[in-house]
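Encoded as structure tokens, the following chain is the form predicted on its own, with no partner shown.
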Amino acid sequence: MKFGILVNEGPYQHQASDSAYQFTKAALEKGHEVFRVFFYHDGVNNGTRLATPPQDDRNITVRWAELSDKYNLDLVICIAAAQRRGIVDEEEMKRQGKDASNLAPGFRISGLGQLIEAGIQSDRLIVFGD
């Protein structure tokens, strides 16, 4: 089966991105197909490289990054989302005027078609979060 993800949720503040990330993981090593995982709203959070949590907890954008670098992962954070919450790769960052980018690897920005796009051509959309 082919799934799309939608991840609405931060990384810290609800349970939803770990488990988009358990299902994503556990979807992939049963050999199933993941088109698209798309971050949306809070769940933008997900793609800053700028987080740093404790030593003895998870770090959820790490997890993020290795799944996708194992698995050719597409990893899409919602420019529009992002740009409302301070996340920026380095082309929106020269656009902006902005003198960081804070995108983490194994991530890109795009538009709200990738998450349509990821919709049409999945068998499942699944949504973790509001």
Contents of the next structure:
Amino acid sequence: MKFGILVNEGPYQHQASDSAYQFTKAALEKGHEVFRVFFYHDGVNNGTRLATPPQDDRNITVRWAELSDKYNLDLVICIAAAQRRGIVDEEEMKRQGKDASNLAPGFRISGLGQLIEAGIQSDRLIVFGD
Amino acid sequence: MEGGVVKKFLYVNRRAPYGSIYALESLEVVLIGAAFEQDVSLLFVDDGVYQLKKGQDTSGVEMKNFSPTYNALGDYDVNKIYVDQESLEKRNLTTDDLMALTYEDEDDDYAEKPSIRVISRDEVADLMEEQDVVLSF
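The block above covers the form predicted on its own; next, return the form predicted in complex with its partner chain.
Let us now look at the entire complex, which starts with that chain.
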């Protein structure tokens, strides 16, 4: 089975990111394919490298990045949602004249078309949200 | 655009237009998605029916009133807009309270036709059942 994953809520505030991660990890371990994980709404906050959760808690961003590294998983942050919320890669930093970037390794920023494409290409698109 | 694959996409809008950003960002997905020439339907349920209410005035909350954008959906070939009857009734709303969204039917000499269809809960279930992709906001 080929899955697309949509994450609509921010990390820690809401369990959606954790559930999406657990589902994605389980699917990959079972040998399924995950076409793409798309982060929308506050879900884009999964992709900041500046978060510092307590040492004895999970680090949601690092966990996604490790999964991406292990399975070559495509983690895409929506550019429109990211611009509103201050998630910035090197390119956007230059383009918008910002003094910093904060996109975590393993993530990339792209457009909403990537979500629609995930819907078209996947056998199932699973939405994790509120 | 995607090798001719056409899937049935349903956008389920469940929340009021203001108070959270879900409605606005959902509409952004619909507009971008329209370029992919898929078979798109929109469903408004629960407080989501307020998104279609006419006469929205956001000056008091100092947020952008994005409701005029719904009028453009017809131009994007998004013309199947379903509204859950039970959700309307529970909020004392009728179709007269909603924006008169229309589209031009290119198969009928571009006659202007209403896009909004009020449907029952059973029809909502049928609508969801026949979809390939359901995006819930």
